[in-house]
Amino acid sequence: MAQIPLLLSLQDLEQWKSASTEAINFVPTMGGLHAGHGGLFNAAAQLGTRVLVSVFVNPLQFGRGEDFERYPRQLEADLQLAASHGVHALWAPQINDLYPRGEAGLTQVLPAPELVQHLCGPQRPTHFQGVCTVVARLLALVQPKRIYLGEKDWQQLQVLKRMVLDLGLPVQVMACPTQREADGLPFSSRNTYLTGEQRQQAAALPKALAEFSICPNPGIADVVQNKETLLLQLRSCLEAAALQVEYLELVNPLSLQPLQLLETPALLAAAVRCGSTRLIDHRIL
């Protein structure tokens, strides 16, 4: 049986850090751990390093009316999953550990403006500021050698890579491929919100993106002439599956700025609502 990771308090964290000279590989999470997180943990579990996972449902990255109260909280199950992937310690900080002066007295970190002009930025105007703020705080307290982030949240990955670069933070950002379930849906803690029928609807998102990312191919080469045609056809596929499209965009993968023509490399990204559940996915063309 895999050894259950140490469950650390903030005071324990300082002792744990100083107990060894081994470098720390760090995976920040909001809990509700699943196989997608397991892929991050596997990547972080390198010889000669210790793997630390944080579990913190960060209020700063939830907007008004979002699912902060509903977000999965399952610490015992999280410990079991972390154990199965070789995690050495799990830190579940309290809100006062990270924000000792409360949200009103907190110095916050703004993301690079051009990276949040599109995709999820307009729909969630305070989200990436909350992400940058909590990750900067976590990095200051943990002081890891590497931080492991998933490509599933592509925009978040680019925002955090830029933050680390611009602030000169002494950490390597390691990007890990998106992990998918059998039906193609990216692993996400929010997948648990979906009913059985909604799950079938949601599977239309990765299927449509996968089909339209093969460009050109015999099925669509004759009709996909430009960006607008691609996005209109994709929108029709998603709406036919009763998914409410929040955005469909074709952007440069690094700058996240819109592309005027159908060209490569490109990030084809989408956000949809399946019932009340918001889902995101993307493909690199």
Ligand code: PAF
Second form
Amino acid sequence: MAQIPLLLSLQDLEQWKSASTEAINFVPTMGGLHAGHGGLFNAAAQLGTRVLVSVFVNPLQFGRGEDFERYPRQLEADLQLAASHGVHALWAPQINDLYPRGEAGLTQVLPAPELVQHLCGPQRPTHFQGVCTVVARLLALVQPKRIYLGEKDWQQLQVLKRMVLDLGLPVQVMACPTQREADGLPFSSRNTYLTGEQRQQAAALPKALAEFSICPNPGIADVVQNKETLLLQLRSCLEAAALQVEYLELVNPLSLQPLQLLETPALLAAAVRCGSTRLIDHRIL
Ligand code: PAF
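Form predicted alone done, so how does the form predicted in complex with the ligand look?
Okay, now the whole complex, with that chain kicking things off.
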């Protein structure tokens, strides 16, 4: 049977770190672990060094009216899943460990403004600040050699890569491909909010994105003539599946700035509501 990871407190973390000189590969999570996290753990375990996972539902990255209270909390199950992917230790920080002076006394990290002007940025105005702040704090306490992040949250990945670069943080960012369920829906802790019927509707999101992710070339120019046509057709596909479109954008994958023309490389990204559940997905063209 797989070895259950050590469950660490902040004090234990210090001891665990100093017990070996082996580098630490770190996977920050908010728990509710699933096969998507499993992919990150596998990648982190591949290099034969120590793998540490953190589980912390970070209040700073949830806006008012978002699902902070509802977010899955299931430490026992998280330990089991982490064990089956070779994780050595799981650190579940308390809020005081990360924010000892509370929110009012906290120095926060702002994301690069140009990276949050589009996609999830406008709808979730404080989200990426919360993400940058918690990840900077986690990195300071863990001091890992590598941090593993999923491409599923593509905008988060670009924001955090830029933060590491701009602040000169001594950590290597390792990006891991999106893990998908059999029908294409990316694994997400929020998928547990969906009813059976909504789960079927939700599958229309990856399906539509995949269908429309054809590289523009002369052969298909008459099918998908330009950016507006592409986005309009895609929107009606999503709406036909009873998904409410929050945004649907075509941007440069690194600068996250809108593309005027249908050109490659491009990030075709969407956020939709399925009932009250917000889902995101993207494709690189
Ligand atoms: O992607 C997540 O689960 C979170 O945003 C992260 C990176 C763990 C920060 O809380």
